[in-house]
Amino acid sequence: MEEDILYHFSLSTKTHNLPEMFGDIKFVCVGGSANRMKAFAQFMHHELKLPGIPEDIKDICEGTDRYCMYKVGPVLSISHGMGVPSISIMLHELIKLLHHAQCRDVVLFRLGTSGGVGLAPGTVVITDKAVDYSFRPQFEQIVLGKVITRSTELDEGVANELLQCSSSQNIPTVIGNTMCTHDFYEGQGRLDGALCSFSHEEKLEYLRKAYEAGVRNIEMESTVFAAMCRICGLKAAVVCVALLNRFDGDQITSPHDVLVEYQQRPQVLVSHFIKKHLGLVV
């Protein structure tokens, strides 16, 4: 085509040098929340000590509402709202945009919180695969009327290097398989949404089969993550932390100063990743 537009980005092919913008991208860390992206971009920046105010890194979406980016040295940071759709959105743009800037060799990362199966309050959970309500690790996408099934399988050397980091960081970390619903009340098994068809003994049994399945965490947007990924040859990996332990609640009731804490978890876990890949950490 003439002229690729990445409207959600409010970048273009014609308008925009890509090559000259994003050519250097090694790494990108995509998160539901546009703060707390605009807030990793600031701490990469810090920890790859890099010349400038970390405050004053430019929002290279600011011509849209819908998505922020931020370039910081060779990485990129992108928010992706919540949920499959928004995050579906994201990736059909920056995996173009990574095509158009001729970028080579770059590792994606899903950064996140999730609610935890049978797992202690802060702990960070490597997915090795995600899988959807029926503990399958594979994606559903419509197309044209019809059902394609797509893999989900992640690199198993990126999230075992990452496992190793977290030893070094002293973060609690494991390797298991992440759960992808489509809703966080009812498609978790909530008891405390709007709506709710279940009891509290088949909301536990549910779970205890999820964590037979070797389910550590439930959220919702690794499934299309890790297979679009996947199927563009991309190395991947979906960092998140558990907020809670499901088997003992739904809500999330940790005091504000404690889950700002937890939520930094996958950060400096990723950015001791990054720095080793560039030679700034033994």
The other form holds:
2 protein chains.
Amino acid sequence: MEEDILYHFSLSTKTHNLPEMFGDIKFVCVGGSANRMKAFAQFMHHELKLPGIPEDIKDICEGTDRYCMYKVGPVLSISHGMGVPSISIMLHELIKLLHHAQCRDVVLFRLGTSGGVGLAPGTVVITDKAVDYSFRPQFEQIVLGKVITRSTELDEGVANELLQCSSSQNIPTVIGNTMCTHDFYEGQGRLDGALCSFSHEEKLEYLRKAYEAGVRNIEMESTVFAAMCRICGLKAAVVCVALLNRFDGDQITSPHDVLVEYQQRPQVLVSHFIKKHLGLVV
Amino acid sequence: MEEDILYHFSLSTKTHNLPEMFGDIKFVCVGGSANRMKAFAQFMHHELKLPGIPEDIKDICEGTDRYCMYKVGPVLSISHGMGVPSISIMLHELIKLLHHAQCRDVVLFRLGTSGGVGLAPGTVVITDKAVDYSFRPQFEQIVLGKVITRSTELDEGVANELLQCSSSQNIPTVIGNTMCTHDFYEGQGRLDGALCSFSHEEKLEYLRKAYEAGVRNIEMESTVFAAMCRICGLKAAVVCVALLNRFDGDQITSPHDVLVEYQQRPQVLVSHFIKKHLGLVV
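Please give the other form, namely the form predicted in complex with a further copy of the same chain, since only the form predicted alone has been shown so far.
All chains and molecules follow, beginning with the one already shown.
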């Protein structure tokens, strides 16, 4: 290919010097919300004690509103929107970007929010296996009209190291399976969607089965994230905070400031991991 | 329920007077990009000759960065991000919002971009049937771990009326089937993703089969949009412009200004439909 247009990033191999812009990247952190990933970039700027003002960090993808991207030293912070299709577009273009930029030994983290299954709100879940709606550790990808199954195993070493960080940072954290669904309401057994065809008891039964299968939280991106990183030989981890305990309800009713503090917990964990690897803390 | 929190809109029945805010809505227009749906709101403000300055229209969902929402007279313009899961969260909360606001006889439009199948770039496709990767007019929803199949039929009357608008507006338009996929690269037969396991010839064969099944464009939201509107008794249409002809390539290489003009075509069509229904044009 003479030119590769990373359309949804508004970047291209012809108009941008990708090795110069991204060649030193060692950690890529992705999350659904653009505001949250901007806040994470500013937080990392502070944590890494980089020169300049955190507020000045520019959105590298400002030519498009599909995703936001911020670079802070060796850390890239990118938003991916909600759901498997949205993150999968971003991952295709990110993996091509890392390839064009000749990056080596990059670790990827998904920092997210989720519904907890039998956990107190605010607990962080480091994903052991990303599982589908039937609790299977696999992702079904459709290729030219045919269904292909891919493994969703994540890096055990990175997960264990993150768990160690959690004790030094005093953040309530567990390692458990993460169920990835394709919608927020019916697929996760919520009773409060526009459509609901099941009872409270049937919901609880599904959540109980999930719990028995080792599921500790539910979100909407982990399976394709795990599958694509694995197939491309990239080390990856999923770190999501539980905003509520789904056994207790469906709506997110905690006050805004409590939710903001919860959402910082995965950021603090991953920041500590990065600082350790850069030799900034022991 | 004492309170219904529309979490991803940052609205709630307790903190917002939804009937007062939204009771007069008759048309809801949704599209992937936040910038595009803001531009559409400003365009409608101009077309409906409303008082005030288009640039002053406020984002009703400014408390969150998940979606944007603008109200222009009886028209609501909302962004939904990319992919079925992202639009499905929005639709659940939108349908609850319309219910709480006691709206009646609302018509929904999805205004989008897409890849064309055997069409010149810039052609607008009004969706006849929204079909899946096997060209079946159905949407598979997972409810508590079980797969449920829903019909994706759209409103024939609205589609035909939109086609009439296209001739008076001189916009190249066809009615055809729209294939909805869950990713942009492998699922749509693109050769330029980070992963690709098929040949150029296999890609063309899949596109030829799609064309024979009446598919004229490919996007990522139509099946769930059609299915949810249908099951909730809402009239709906999907109007997407083809940015390229997939038989000729995979990358979107047209200049920025050409793409911007293409993206306005569905907006012009739907705006004309709305003005006709409001008695502003004949």
